[in-house]
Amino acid sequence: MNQPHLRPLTSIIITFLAFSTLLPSSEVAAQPSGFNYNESRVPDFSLPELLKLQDGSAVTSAQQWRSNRRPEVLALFQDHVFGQQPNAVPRLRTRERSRKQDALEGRAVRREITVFFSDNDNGPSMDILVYTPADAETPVPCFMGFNFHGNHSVDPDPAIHITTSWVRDDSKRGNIDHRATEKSRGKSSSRWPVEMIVSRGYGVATIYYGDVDPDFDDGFKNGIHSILEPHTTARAGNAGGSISAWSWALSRGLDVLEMDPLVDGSRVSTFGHSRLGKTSLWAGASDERFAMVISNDSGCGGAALSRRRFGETVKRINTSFPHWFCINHRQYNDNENASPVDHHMLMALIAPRPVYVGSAEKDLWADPHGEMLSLFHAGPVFELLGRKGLPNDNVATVNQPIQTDVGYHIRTGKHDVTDFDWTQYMNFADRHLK
């Protein structure tokens, strides 16, 4: 269990051959060159022990996990991967920007809620776009996650406020000179099937991640860092990066939803895709109020095992996105085996709450099999806490979800969020949030 790749080469080749039936060789060329996409070239490694304290003693009870080992693992991720989240929680102020009682042709109530992080209306703030079923008689369970291009990109409704925050340039999408335009309305609606989610009896809340911390390396001088972090000294090695800032803001969103009369704050699931899937996992690990956690194609630094060095690597992600993680994370560039953690331990921090990992067969960059293995190797903690993990570490069959107290699927297609993904997440939520 703790040495998953210390096994005969024939076993590795068999695993690769099974996996290659899911991943046509033509798809390997579509990924960034110079990286490993061959299962037989995954190096041997040993995963850090989940159920062993740093003093070497074994963890044999749920109480030992909760009181001793879980705090150790959480601190290791804070010091070596994501960094510390901001200690300060400012007095939040909220203001309803808009409300539509008959959104989606009468099926939903649509609201925009501005959350201010200071007493200054012109200071850092974020807008939460919330849809809830119009016919709900009691507060509903809710999915909450960040979007990449502004709340107005989630639905073409012309009444939704267009973000004035920094956005990534994308002329085809309608983002010009780092500003969103009318052309960008509804351009991300395929990833947010709001009507389908509401029709299943769920709320959906989304926030533009650039409201919280613009996604570029500027020395942490804007977003919430500008008000919550002193800039008089050099940053500490374990100071939180953007993922910690985004995760912190998801918790502030949960603060708001806990007070919302239309949402059941005890039944809120985080959701995130790609870098925001990493964020969802870290938010769920850090804040045990989240009832469920969903990672979609989160890959390196998220659901995938770093020691596999399959697809994107620690060095590549730290080089391309130096602002995402803490400075200490860089010492594991081309040195993954030296890290005191791997990402099965991130999954274990979520236990015993349900967690779902979604992968895509063409998304080799995110290491689909490595994402599944993280969830599998978190199993001993789920079992210690009375929950059921993945049944085995076999290569998963495409489009055949596995759901126990954890969930996993690998679907056809590329790095994206699809209706298939959302259907599985809602099926899983039906079991655990309803």
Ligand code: GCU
Contents of the next structure:
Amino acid sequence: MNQPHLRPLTSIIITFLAFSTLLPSSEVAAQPSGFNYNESRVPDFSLPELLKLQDGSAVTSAQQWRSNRRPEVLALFQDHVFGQQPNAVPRLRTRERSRKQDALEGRAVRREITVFFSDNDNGPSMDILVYTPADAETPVPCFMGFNFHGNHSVDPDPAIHITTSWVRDDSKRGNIDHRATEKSRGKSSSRWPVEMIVSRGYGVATIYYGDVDPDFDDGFKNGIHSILEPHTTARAGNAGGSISAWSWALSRGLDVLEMDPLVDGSRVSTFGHSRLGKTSLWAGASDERFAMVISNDSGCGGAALSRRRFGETVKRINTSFPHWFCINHRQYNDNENASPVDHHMLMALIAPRPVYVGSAEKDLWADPHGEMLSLFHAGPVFELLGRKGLPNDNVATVNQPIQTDVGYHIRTGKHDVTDFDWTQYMNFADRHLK
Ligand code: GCU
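Moving from the form predicted alone to the form predicted in complex with the named molecule:
Below is the entire complex, every chain and molecule, led by the chain shown above.
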């Protein structure tokens, strides 16, 4: 039977579903329907034990954690969640692309450093935009994280080069035909309060994630995959997805900062929002040189416990973003309890280094309470290593940060990065990096 009134509606829904995964997250419905946002409907589950080796024996000392259990957990995340990071370390070449000694009205030194991943100037490369306080007399502690829209989107400064890498189309932002335009300058500055950060004595370094691996499913041919991956054989089930590629590049950023005279490479914290928060956690877990790790609204596949199935689920994330995780991760679609890990173990991989998880009240898609519970359940490892985890698993009070050797807050508002978030991250860094 002809049902003309249904057709437009169906096509609208299909169009929405098709495009919602491509749009910048700020423009996607905050809470897609068909998922659970109700605490009383969280299923019962038990978490894999952190302090038990795969052969069943108990881990009772810091030494056993370090030598036996930590390597096991790391391998489990490599094999079942994110996939391996590229294991080739190409010879990096760097070139200072620009420098301004008196940026931000004299408060900061601003540099753009190009990092080439091969001997070819036209091959894959990434630009690190670094601000350091102009009045610093010694190398400063620094936050480093990816941005979503190009380094030029971080600050309106007309001297910052506009990225020529692939960007997501967004006409309001000025991204047309996957290229950024002048219009997009400074459009993400609210997420990068560079002045506030340098005025507190920190450096801030950011990289456009699309320089490293453009965020769409191309079978891992572009970005760094073009030089690091031979495309002769089928990908292994534990070959790294884009999150592994991005996090690997954060380590390459750290390689550069370690050599930098203005930054103290032993006091660099990763930072990231949302998918880039997942990246920040995986970078911090994989590379113990990072002195601190920050996850902002990282949700499913990041700080949140997958077994809660609250908001975004494993199946949904693997379906919408097939390139983020490894192929093996798909085994846990609607099957979270079968996974040998959950994300409290990702937090534990960061211990004893400080880790901070920021959530937002309206960001139910990212499961704020589940993000806190991961940190809470990593507690036994922090304690074993002589650090303090979260004091309890009570639902946290909005806008009241908890900071021990780990930090957590849930602030009012939506999925975003705000000055409130940065203020807490810097307060936490004051305790741990200064
Ligand atoms: C989507 C995705 C999330 C992700 C977010 C983002 O909402 O489902 O997992 O964190 O995009 O990165 O903005």
